[in-house]
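This document starts with one chain, in the form predicted on its own, laid out as structure tokens.
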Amino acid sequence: MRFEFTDEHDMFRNTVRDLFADRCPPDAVRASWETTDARVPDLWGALAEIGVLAALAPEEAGGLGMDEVAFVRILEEVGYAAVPEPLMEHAFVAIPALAEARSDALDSAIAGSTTITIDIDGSGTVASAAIADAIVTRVDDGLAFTTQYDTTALTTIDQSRRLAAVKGGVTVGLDGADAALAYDRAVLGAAAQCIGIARRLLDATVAYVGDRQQFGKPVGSYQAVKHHLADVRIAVEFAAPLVYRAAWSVAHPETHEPLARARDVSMAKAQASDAVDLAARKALQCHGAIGYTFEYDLQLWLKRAWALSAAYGDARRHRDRVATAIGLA
């Protein structure tokens, strides 16, 4: 086994992080609460002409034939900048389903012609439903794509997920798709998020109690602070392998069982969630007064954290499973 990320993974990510940092600054994200489908102007062509979208797509279909160990580490960089683009559920989840099915709407999907989302508990409520073209949603114990569905926007605390009620649409089986494994990639989708946003929050806080001064002094300079800012750092560093390890479960079924991989998936999400949140409660709380504020870009990575945390099953939910793997539960 090689768990060493190759220079071509890390160049990968770094063009993406760039891309990130000039097309969807903290001021772009903000002003996707606003507009009516949530999305950062050009940001998903873009994504389509690095080839992102096709990342997990098979080369003789058009895609970069990459794996998941390759795309972990962008969905850092979406939680870092808080990126408001389905692009998990697109390209990390749905489309690896639509290869899967071979589906005619793969093309479409991988040029970024269309937006896909994903429904994968079934559950009928569905972040970025509402500018998608389609859904890969649950059925029964298989996959289905969803076209020309109905949906009723929901108020959430991140806007910028824009979560609907969805009723109806016409669906088409996806059969060859396998339904565990698109779970298992949804929640390691959101667990790389969780790492990328933990990061965020203690950069954030890291830079701010190095200018906030108290009697005379930066607060950072305090012991107690530190301490905080210490342990949220621990926390990412033991999740973050974590997520990694699970990353290569998940694009190794020929070594990975679907219980291993399962139970290697909800260790990652289990840490992962615990991380962003000690994160968030650290930030707040080190930031004071100010980090409730509307105004402040810091609740743009509090919302999406909370969010996130328990998107496709929190810390607990994920420990039980662990239990239920390893024959505890």
Contents of the next structure:
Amino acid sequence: MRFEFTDEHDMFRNTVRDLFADRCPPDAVRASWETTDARVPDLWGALAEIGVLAALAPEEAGGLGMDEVAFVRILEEVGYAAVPEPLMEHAFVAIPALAEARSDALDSAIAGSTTITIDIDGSGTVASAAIADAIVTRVDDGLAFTTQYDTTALTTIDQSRRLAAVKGGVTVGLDGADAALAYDRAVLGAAAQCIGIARRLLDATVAYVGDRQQFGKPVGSYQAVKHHLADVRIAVEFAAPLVYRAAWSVAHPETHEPLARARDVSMAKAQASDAVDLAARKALQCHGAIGYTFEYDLQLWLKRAWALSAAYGDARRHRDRVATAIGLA
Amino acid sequence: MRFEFTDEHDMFRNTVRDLFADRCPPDAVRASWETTDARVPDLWGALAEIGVLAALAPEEAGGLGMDEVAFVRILEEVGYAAVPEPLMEHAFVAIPALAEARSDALDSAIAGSTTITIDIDGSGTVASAAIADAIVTRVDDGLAFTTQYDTTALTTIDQSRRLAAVKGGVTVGLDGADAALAYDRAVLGAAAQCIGIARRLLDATVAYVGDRQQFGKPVGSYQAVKHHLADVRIAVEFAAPLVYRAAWSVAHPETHEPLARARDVSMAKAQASDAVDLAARKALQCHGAIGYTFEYDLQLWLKRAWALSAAYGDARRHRDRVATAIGLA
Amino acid sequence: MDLELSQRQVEFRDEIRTWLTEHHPGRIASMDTPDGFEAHREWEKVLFDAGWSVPAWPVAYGGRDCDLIEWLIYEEEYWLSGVPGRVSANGVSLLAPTIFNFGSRQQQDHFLPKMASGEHIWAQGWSEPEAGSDLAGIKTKAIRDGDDFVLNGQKTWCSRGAYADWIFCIVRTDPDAERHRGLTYLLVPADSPGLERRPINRLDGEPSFAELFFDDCRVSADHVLGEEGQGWGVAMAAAGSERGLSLRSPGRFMAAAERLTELARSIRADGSIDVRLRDEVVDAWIRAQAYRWQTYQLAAGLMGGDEIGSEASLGKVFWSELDVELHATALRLLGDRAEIVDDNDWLDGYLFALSGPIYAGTNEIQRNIIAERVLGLPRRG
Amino acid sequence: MDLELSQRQVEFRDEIRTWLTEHHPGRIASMDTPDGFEAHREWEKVLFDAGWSVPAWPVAYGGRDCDLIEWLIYEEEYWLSGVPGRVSANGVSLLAPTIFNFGSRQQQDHFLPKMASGEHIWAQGWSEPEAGSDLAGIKTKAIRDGDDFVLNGQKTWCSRGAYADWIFCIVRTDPDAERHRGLTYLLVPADSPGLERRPINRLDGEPSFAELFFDDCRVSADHVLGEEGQGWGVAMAAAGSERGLSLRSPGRFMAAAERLTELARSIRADGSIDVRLRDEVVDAWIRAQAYRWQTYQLAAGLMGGDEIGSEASLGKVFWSELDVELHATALRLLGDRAEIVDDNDWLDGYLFALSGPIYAGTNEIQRNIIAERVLGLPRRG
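Would you mind generating the form predicted in complex with the partner chain now that we have the form predicted on its own?
Below is the entire complex, every chain and molecule, led by the chain shown above.
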């Protein structure tokens, strides 16, 4: 038992953080809103280059064979930078599913020459569908691989989600891929992003209230503001370890039956959703009117918070899954 | 439409408030805890004398024919003073039921020579059973009048409730008495007492934090403490009008069908329970350790808050009744 | 105590209810778009022509001399009917009480009828980049020059400011005075030379606010409201009404709670409403009722001669937090559909509601006021 | 990262689990009654004789030299087993770390084994009537006289103080020094002449605390812990541990959450659990797990050389509010039975939990610490 990240974990995370700071600043996120099919320039290729796309693919398939514990910290950075690309869907859900199914599509996905998103519940409403080449789709109890589909863009509050209604396409089954595992991966990936978003909202707000003056004092010197932000800090502090712990469960099927894995993943999402909801509410309140504007960058994270807190199941739904796992439902 | 108390309303309320201040100070409440069958000295007779016991009885039966709107303000004072006598049960529930049934027991109840409590759901667990002479009891769809019963005292957190398990006794039906109305009266009476308790907890805490010094300043000058108590003030401000409005509904069956009455009464109890719960929590937190002690009087209201917030249905249960009334259940 | 409508009140209610049903213009574009703004102005004219734009005003200015209770009934019916919102709200709710109290007869005769008819749509120009809730920090200068004032400075968070005809401002006419002193309440034509307006887009990209840039902008001294240098007192009287009855009548929240209940019922028809969400819906519905009855009680007090003071802060916190939670519940009920913007009034309403705990004095400041002025806790340690 | 127990840790867990099962004394009276206090002292002796009273201490003082992870495992098993609580907690959790850090060799050799065995049960004498969370306001005087200090003054909220054998106090040895200066950490025999103890009854009437009255009470200068006049620094080191790991191990809340879950299951068996209450139960269960894993992460940091500083406040707020809400949920589950005291451990637990957000620095103060020292917000405007 040692709940501690390795130096390699930290280095990998820092590399990705630096990449996002460089290639995906707020302006790039804003630019992505203008269209439903443009990419963040130079980002996908760079992610392939430093091995992020290949991280979870098995070594024998050309991947890094990294584990989920390392990767959720990358996904935190995706949230922290509000990256508008389907990295979670592609690298954390689709690639492992393709590897399980020994799909021919794996190589190009690892290389980054394709982008694959997911339709985890088969609803036909899919994030990043228009910029992706293929979709890993839930079909009955299994997964399938859909290409050459049509999309109709949906306007959503978080436009960097690039949600679209998907129709038609060519679908082939992904025999051997674990649909329940893929769902848990998506939930966990969303939870990790929520943590990153909450951290960013908190950092931005701490900086703002330390600077902004009202009634002759920094806003952040008022006890009410202090307590708002202390509550956010507490929520993040106790949600994050559940995300890492759930990543461990996903990475260790030999000691974690599907029910235990689902319980751990749902605990993580329930707390991460609650934490990011609180962070969004308090960030807006502590910013005051400026946080409420389109021009100010805070909105990029606010909207992402609202979307990802609910996406892949909100806190209520995941508490229901935990209830089942602990014999209460 | 005029949501305003009359001068007579206010005078009657003030008379009762003065009586409680004089005859039922905290020491008298404490003393009542020592036994399950002692009365607060001189209180019941005095209440009979100034017409409080007779207030809701019809004039032709020797009562004052006062309405529920006036009486809920008396019950607020019962809460404010933590009066350990079953005034609500006797004068607000039992007497109207006896009057409806033209019971022989009405005269002595009005005169105060008897004390009558209620078992509103027929559970057999009855407040003030040991000091009462009779119980108005729910039996099937109606009400009955029970005397000569046996009691076993139960130790409860609010010992001034004097809860007892009741067995045996002689029971006669109260034909003509409205059991559903009696239930709503009890709920409304509990709500009114919750408002009074919440006001007292707030007043006591405002006084304490204005005086108590920590780190060289009054505790009440800290913004966190201010906001705690502002929240209590808000909760009381918006719960109280619902209590008065529900009293109006009970008093005006000609314009308020039983379903509308139940809706209004349950709205009042839901908000009053929530308000007194908040008041209790914040009062204790703002007092700090001293509020947590038996010797300090705050506990008299804290325990009453816990008991009456839940008694006759907690906030959840009453929101469920509202849900039914507005077509959601 | 009488909680039934009188025969006259019932007739009044039926009259406005019938009129609204018969004149409902259907859905019109958002008042934060140029076309929608003009469509809302048209609606103001329709209301005015029937005597329903400012029913609480004197007949001479286009009203009906309604008392407070009738006004509350009017508001309930107005919002429940689902007709468009009021583009005139800033003027009617915030400025008009100030004109009635402090305006000269000429100002009243000139401005009030035009406000009532929608000819003048007003925006509020109080906040500045460095003075949000702290109005005493206002820096925009207005220096007397002959019959005019010459304005220089910047205003922000000016609601409806992108398209309004007039703006009511607080400016600093004595640059040497500090904080609350030396401020003046000034009415500014939006087309004044030297005044540049720049829209500020709300979270959803709609220009709900504007920034105002004054660059040697001349405004006639006739347009001072109250006395020069007395702007703080004049403004605070209006701030009382902003927090109080006039801006947020219960009808608005009762209507929202009704719509929320309908949404929940429509989901129940699918057989899938979650008890936790149902509980939230019921709680919102109860709180809307609580706000209603507290307001009727307040109104009776005002009609009996009470003044509304710091107690207004109780209502501001209550309605603004109810509004946020009511809309958040609706979004939870919508589930996966919540994030989709198209035809989603609830999302729009949520964004609007989020500003409630911030504007007109943040709820943190309101709670300070409640603690210090209503409860009497020590000002500062 | 390795979140599985090692073979050795599994063996350790099984050893303590088995031992607790075999030695479970059943239900004993409350430690706030005279008989219950002695029964709890007996239990301390049973633990000590098996080497289970202070497993994290060195073997020389009766411990097992457990590392932090083993100690957390021990705590989980301890609380899950349902054996009696620790009457020695004040000493072991708050005083012992201070003795290990600041005590002389003689003090360590004298006090630690007696604390481990239950021969000395300790109470904390820090708070005073005018100094609750504000320890720097302490007024109890201790004036040097030869080899003794002579104490005069009053302490309050002294947990276990009614029956304890020894009391660890902070006293003012330099009456001219202000605030943090001139304080000394002093160990006081509870039977000292001139020390009068008066029980304070908790809400439920049990004497959970005592007031201490010092009237020319003589205490040997040998019993100073650390240096005379350095009491503030010595005490603050212990305050860190009070807020941190040592006082509230996750095992306690995991066990409470398990019992809550069992209570909910037993109600479900009747077919009547409310989804809203079930949701509260699940939330409490998740938060207990969150506290557990955050603690394991913290423990790994400490074992890697990190120090626990202001971050301890995060845990204090989290566990204390979890504890209140967990017990409030249990009372809601109990419904009408909640208010009945007899055999109602949940009500007892609720009363205990309510003190959590108050003692060891109120949660308001903890949130200030988090904001100012963890987040770096400005101290004071």
